[in-house]
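One chain is shown next in structure tokens, namely the form predicted alone.
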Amino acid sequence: MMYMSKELLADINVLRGRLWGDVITPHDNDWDEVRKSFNLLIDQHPTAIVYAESPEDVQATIRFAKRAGLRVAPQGTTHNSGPLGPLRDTILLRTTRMKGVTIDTERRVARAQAGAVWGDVTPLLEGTGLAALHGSSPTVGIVGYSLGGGLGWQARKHGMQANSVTAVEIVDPHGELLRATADQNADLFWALRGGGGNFGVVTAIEFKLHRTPVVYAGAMFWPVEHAAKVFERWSEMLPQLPDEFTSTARVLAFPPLDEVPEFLRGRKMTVVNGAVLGDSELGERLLAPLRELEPEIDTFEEVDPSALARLHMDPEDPMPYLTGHMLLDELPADGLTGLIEAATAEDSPLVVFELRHMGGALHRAAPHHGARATMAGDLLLFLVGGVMEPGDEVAVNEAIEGVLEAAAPWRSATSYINFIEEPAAADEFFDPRTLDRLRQVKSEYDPQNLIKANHELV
């Protein structure tokens, strides 16, 4: 356990007495709860914790992390928590509790406080013919999700959420609350859409909602055996698509848990999920080729887009697991024989073997657009493996970085911020033109490098 000094310490119970929520430090018995991630694997050990209630709790620990030479990092939900790194003489900030959210329909605008998560916000537009572009689960946090691009099961026909923001409010490394939009603010507006949160602490964010009166979605299930056939399928379709359809095919390993509904429990499936944005009269015209294939379950109908919340059937609860990503130009047929092969072996400790459709909105950049502006590739290659013993760690890497290697001829310029789960440098994510102004708006408003973001910038 990582003790503090006496002054530290008084200094922080100061900080106590001036704040709405809370500090928890490494002193107090709840420590080790308070620290976890939703990635078990990850073990944070911060010099403190703040639960801010309000912007002016915000405001209160930037200005005493800055007194006590402290560095300061912004988290809401715990979601992708690996990139902070150490976090040694840096003050957890959790917007958790910051869960305010209000939806304007006839602007279709909404209005999201930090903490507040995707499932805070899809069930207050059921019936209203809108949809926001959220994310795979309800849990995950709408700001983070946001600052670092966001792709959704509408991202084809609309882009990523962070080019449907609006206005961001973000607490400056000085400890000001400030307002960023198109007209104020500006440069700071573009770094925030898709730069990450290396500017200041976001304390809420507005954004664009989507008309979207009804959508055909589901999944198709089918034994593992039958993978190579499905996604050889699923590719040749991927050329023809409108955009008004998003897709994945993947290979799911089901663990043998009462959660899991009894027909797919300790099983291994072929899966394809999808959203198309129109009636079923499109969706069946779009989905017949793969009905060809006779599923053995077929859930695709017409549903309120409040439904693809949990369409992509993430985990809600925190668990062990490693992940590994790659955007890839292309897929030529043999390279994705000699994957399906990798992902489908009796002895793959994966979980998730994921190909992303991409393309369509995802390539188009408008001059609004943030520092995000597009998503290279035409397919998001994306694993998944639980590591439920102290032993699984090596399997489980092993088995990412293999099928990794085996895509690796396929490989797109860039990757995409959201997805890396450990501190990677940012060149890895941005092009050098943008990297650049990212930096000169990173000098401008934090030269001190006070905040320590996902992914830093320097």
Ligand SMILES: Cc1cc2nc3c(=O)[nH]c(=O)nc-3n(C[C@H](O)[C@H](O)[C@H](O)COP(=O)(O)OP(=O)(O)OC[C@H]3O[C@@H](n4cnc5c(N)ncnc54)[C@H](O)[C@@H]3O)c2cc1C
Second form
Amino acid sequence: MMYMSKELLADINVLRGRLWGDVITPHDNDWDEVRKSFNLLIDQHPTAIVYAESPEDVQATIRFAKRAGLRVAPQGTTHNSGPLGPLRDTILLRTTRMKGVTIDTERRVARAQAGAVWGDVTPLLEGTGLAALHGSSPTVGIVGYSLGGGLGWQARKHGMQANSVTAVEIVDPHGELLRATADQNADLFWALRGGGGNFGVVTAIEFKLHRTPVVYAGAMFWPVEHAAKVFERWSEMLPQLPDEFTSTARVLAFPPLDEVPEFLRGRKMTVVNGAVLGDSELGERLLAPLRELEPEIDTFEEVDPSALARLHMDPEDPMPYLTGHMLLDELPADGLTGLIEAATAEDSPLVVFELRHMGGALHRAAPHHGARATMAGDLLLFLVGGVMEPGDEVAVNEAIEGVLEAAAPWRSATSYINFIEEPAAADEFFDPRTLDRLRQVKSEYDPQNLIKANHELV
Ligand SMILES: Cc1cc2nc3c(=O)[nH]c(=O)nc-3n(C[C@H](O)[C@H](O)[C@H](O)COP(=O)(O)OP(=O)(O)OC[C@H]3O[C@@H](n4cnc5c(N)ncnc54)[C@H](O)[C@@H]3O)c2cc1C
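Having looked at the form predicted alone, could you now put up the form predicted together with the ligand?
Following is the full complex, with the preceding chain placed first.
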């Protein structure tokens, strides 16, 4: 355990006295509990952890860190803490206690404090005919998701959540509370919508809600042996699909746990999930080619859009895992076959092999968009392997690298920042012009590099 100097501890005690929230240090009994991450493989060792309860707490923490020569790493759910590294001389500033959400159905705008997760918003929208551009899990933080881009079930129709953000409230590295909108601090507003958490500590975010009266959504399941023909049919359908349909095709290994429904428990399955923004008539027509393949289970039906929050069946409790990701410009039939073979090999330790359909609005830039204006590629590849025993790491890593290598010939020029869970160079995420502009905004707002994001711009 790393202990701190008497002087720093004394200063931290002064900070403690100034905050509504809490400061926890390696000297506190609950230290090992609070420094845990959603991914249990990640070992965070910051100087101290602050639980802020208000923008004033954030301001006091930033001013303190500046005086003490420490950096500040804002953090919500810890869902993407892997790239942060050891966090030496850094205060981890958790926003999890700032969870207020308000919905204005008239103006079709939501406002969420920095600690709110998508699961705090979706129940409030039930029955309103409005939907937010959330992603696959209700446990993901709205702010972290939106700052990176935010890819959800309406992505092909409405693009990324970042481009539906209308205002961001942020404490800058001088401790000032700013508002960034299209008209106020417009350069910062541009950078925050895709450039990640590099520019300050966001305290609240406002974003558009989209009229979505009904969706036809669900999942079809086949035994894993059907993977080749299901993926082939799905990929043949993609070029004809309207922007109203966003879908994923996956091979999932369900663990033999009681919380998994009995019909899936301990089985490896081929799954197509999706959401059609429309009624059952449209949905049935679009899904007919997949239905011909007679899924073992088919849950597609007309539902309220709030049901999309758990459509992807993501795990909600912390676990140890490794991931892999790549955007693919295209994937011809022989390439797809190679990937499916790697993903369905009997000894593969992967629990998720996933292709998400991109395109539609994700390929259309608009002048009002932020730094993440579009998403490259036709398909997004995502892989997960559980590391239940320390030795598993090697085999999982090999399996991930094997699939990524097989997909490499079709790799897009950039990757998606929210899906990279290990340290990566900034030019992996942004084209040179966007990266230059992001770096200019960073040097203007944070010349001393006080703020530490998971993915930095260096
Ligand atoms: C189960 C699961 C499902 C997911 N599904 C999707 C999906 O469908 N679509 C998608 O696009 N992404 C998805 N993601 C990825 C997710 O969007 C990223 O992991 C995102 O970074 C999570 O943000 P967070 O705030 O929850 O996590 P954190 O780890 O708390 O934050 C990640 C980073 O965001 C920044 N940040 C967070 N809060 C603040 C703040 N208040 N001020 C400034 N910076 C801040 C920081 O740089 C921080 O390091 C998923 C992740 C998981 C684990």
